[in-house]
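Encoded as structure tokens, the following chain is the form predicted alone, with no partner shown.
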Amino acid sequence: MSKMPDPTLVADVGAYAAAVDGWCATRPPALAAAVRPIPDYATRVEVMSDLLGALFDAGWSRYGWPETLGGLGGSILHRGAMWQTLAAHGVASMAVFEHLEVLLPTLAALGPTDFVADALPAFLSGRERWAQGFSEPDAGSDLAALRTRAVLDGDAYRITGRKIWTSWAKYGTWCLVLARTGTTESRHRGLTAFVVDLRHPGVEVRAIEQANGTDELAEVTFDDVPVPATRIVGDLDGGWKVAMHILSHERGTYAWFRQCFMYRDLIGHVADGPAVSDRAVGDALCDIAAVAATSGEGLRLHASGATLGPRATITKLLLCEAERSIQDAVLAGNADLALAPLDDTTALLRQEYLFSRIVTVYGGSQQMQLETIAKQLLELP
């Protein structure tokens, strides 16, 4: 923590980029792991954080946070440029870490500034991680109607409920977890977001395995686990607000990040793997081309203070046909995929191709993100 940032560097993301690619073009050992195909996903979030640690310490993970925070200064776009550089030199995805970009921001702008200071380095760093909340079993796309229940208890609130789809939670140190503080008929005016220690008593965890054998999601269920009320992210009542701040940047500006793999994961499987049409190729390339551009514009548009809103769902509908237009032509150039021996690459397209099937879903359905875009943006009855 003791490293100083260096003014050219925050000043000028271009500079900052190249010493990212110099350092990366040293291969550290942890690097060099990362790059390996690695199916298991437990094994992947150790690598990872490994990685994250060797960036944290190098200071790279920490241009683009606030000084005040642990970080180096600077803004989203040093971020976008890290996770663009290190895509390029082979690591697969964020894994884990995707909630640098999802959680962190929010955390950042409305979290409580000690416990922040505090939790920023240590998710940087890979020492600890996070995990999302929101989804119950009777409210999944209609977040406003959770029943999960927040009551004040002296000088802490006792949270008691189940969420489900609880991303990454199984590996999780934190969990931002929305609760109902108000009555129920307050729906989305009676919510509060609070951040919960996972290793509590009282929390129980239950990876769920997908279609894809990872498992990312979890259920988890809270029994009157106190937190204290300096953990409330944003107002009380006020956790609305902290979703819509979340969801800015899980439908819009997290959109960089992820094509910067997908788009190395493209031309990677056109270059060395079997015939792949150029009807195919060409659509996926048109499509990453199209959340590149809305989401490079979020990254702008974030980077000099303001938000998406719900314009982010724009970037969210394109990001889900350009993942599912890349794995059609990965398919299409693989057509055994589903009967070919196991190695661990074989197993890696297996994953990317099942995820890309329900990417319509997850961050809000695409039935709901074509609602925001009816209702918000073109105002029409």
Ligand SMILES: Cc1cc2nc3c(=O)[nH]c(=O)nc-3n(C[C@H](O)[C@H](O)[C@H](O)COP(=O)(O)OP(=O)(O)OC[C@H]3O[C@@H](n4cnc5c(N)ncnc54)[C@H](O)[C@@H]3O)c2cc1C
The other form holds:
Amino acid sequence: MSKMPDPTLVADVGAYAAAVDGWCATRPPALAAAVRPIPDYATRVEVMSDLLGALFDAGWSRYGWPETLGGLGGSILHRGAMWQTLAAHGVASMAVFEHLEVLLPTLAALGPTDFVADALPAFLSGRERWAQGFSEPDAGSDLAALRTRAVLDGDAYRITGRKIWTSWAKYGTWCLVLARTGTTESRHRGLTAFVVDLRHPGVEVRAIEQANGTDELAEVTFDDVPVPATRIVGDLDGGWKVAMHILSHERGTYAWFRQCFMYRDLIGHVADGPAVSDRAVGDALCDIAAVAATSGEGLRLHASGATLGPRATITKLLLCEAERSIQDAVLAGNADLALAPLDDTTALLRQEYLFSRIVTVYGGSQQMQLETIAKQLLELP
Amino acid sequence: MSEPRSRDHDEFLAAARAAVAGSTGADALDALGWWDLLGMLDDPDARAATFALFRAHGRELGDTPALGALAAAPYFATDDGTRTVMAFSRPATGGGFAHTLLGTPVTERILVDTGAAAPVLVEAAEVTLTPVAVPGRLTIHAVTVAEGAGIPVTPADGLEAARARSAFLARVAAAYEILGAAEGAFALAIDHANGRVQFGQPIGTFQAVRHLLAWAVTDTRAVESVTDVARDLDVAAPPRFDEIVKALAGRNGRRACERSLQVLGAIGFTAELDHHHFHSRVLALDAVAGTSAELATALGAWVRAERPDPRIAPAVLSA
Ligand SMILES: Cc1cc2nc3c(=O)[nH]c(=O)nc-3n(C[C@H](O)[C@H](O)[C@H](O)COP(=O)(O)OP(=O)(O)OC[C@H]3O[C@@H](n4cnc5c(N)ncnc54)[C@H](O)[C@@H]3O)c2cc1C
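What would the structure be for the form predicted together with the named molecule, rather than the form predicted alone?
The next block holds the full complex; its first chain is the one shown before.
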């Protein structure tokens, strides 16, 4: 934590990327462990947490975050360069740490400073992990219908309700919960975002096994769980704005981090398959370029204090298209993933292939994204 | 790119659209002082203005020889004041090469480079120009060059460098023109979605129609973002990025036109509406400097054989 920022690396993303690359080239044990195929999710979480710890100790993961919050300065471009470099060295995904680029930018921007200054380094170093509690059994696409309630009691809010599809809650320390502080009729205006400690009595996490065999999803129930008023992110009744801030990252800039790993899948698992045409490989390469270019613009805008706005939705659609075209090619070249995923590599391919069939649902279903574009960008009647 | 720069880009585009819509042939290019830009392509703003013309060209169905002029520029060290335009060559069905000249010809000199032999410069009087009648409001001529005609061209920076630069510029420019034309087709579809009433309401209220349009804008946005990256990074772009840009533009440009056509219904498939011009323009440009099918196939073979690294580095994004 005492490490001082290197001004050259803060100012020059290229120099920073080269420095991270140099570190990776020394093959630190935590990196060597993380590049092996690990189908067992719990083991993957452990190994990735170790890698995050090593990146934190070396200082690399602290670039891209403000010094006031435990970072070493720089912008999202540093983070984009770090994960791109890790992918180039064989890391297959952000496994369980996706929220570093989905939730954390919002926590850093809108969260209570004192709390975030502790939580951010704990997350970056892999000691703590996060989950996002938006969806409920009766509030999926219609998020504003959510019913989990937060009631003020002294200087704390008491939260009661049920969240579902809460990714990584089983492995999480904290959950950002969107709860109703207004009346049910207040819809999106009466929501507030709270940081809830998943270890607190009254919180129950039930992991849900996914179709691809991992236990990333969970149902989380909150039974009168007290949360200090100081753990509100954004404003009271300002939860919708917080949710939109998160979704702009989940749909826009997160695509950058995801695409870092796609090219590796393409050359690693498609290029040798005789049943895949050159044309399909070339088309997939184009799809990845489209994601890199649109999300790269998102990175650049965020680095300069602007955002993609509703155009982030388009980036998400392009990300889904790229996932599908690459994974279609992976399936075409690896029939074993359907029939006999016996070795670790094929077992992981199966997980990834199946997951690519549901990417059009998380972060808002594709139909909702298309509606957002129709309404907000195209202003159709 | 900071916001002020993107404002400059909007201004370049608006000026180019006005010029291209108002006049044809060399006049439009003269009005913009466009020829002068060809000697300044190392300058980011000059490059942006040069490429903006092509998006405008597609959007307004302009008819100038700009694409051939841009492709010819790298073969000549300095601008000697002669307006040379390149004919685009592709293997002909019956063997040999077919050459095509795009836009109202304004030139006395045509550059022909098949890639199979040394490039030659031929006088307009030495060739036969046969008009090709396809929609798209783009004058197209098939060029017949007599055996042994023309004088060989020796680019100052070497032939391979000139060819690579020419291909890069032509592909990125053609991608911008495809983008503009696809945007033109899309604009017609948007108008139709807002105005056409069926079942007592504008068809733009039906989700099936809304989603077609949302996909169409996604198609064009993908093209816009990769072409902008190519324009901004220029020689620092990842290897073969011009081919990626052109392959994506051809594929997505066609998709966007097809989705727009579906929204337009029957009227879109007639000469009563400009959609077919935009669509044919996209098809014509997809066929120049490598079709999307040819390029995607070649890129796939390249990825397989060489496992290259085509990443866009965040460091260059911030430049
Ligand atoms: C892998 C994964 C991870 C997730 N992680 C999280 C997480 O960490 N935190 C969290 O809060 N949530 C998470 N989610 C939940 C996700 O946000 C929801 O699944 C999503 O918003 C859709 O809600 P639903 O599943 O209830 O589907 P529904 O809303 O019931 O929709 C079902 C189908 O109906 C369509 N539909 C619904 N309404 C309309 C309409 N008006 N017009 C047209 N079509 C419509 C949808 O497009 C969809 O195809 C995750 C989901 C997945 C798949």
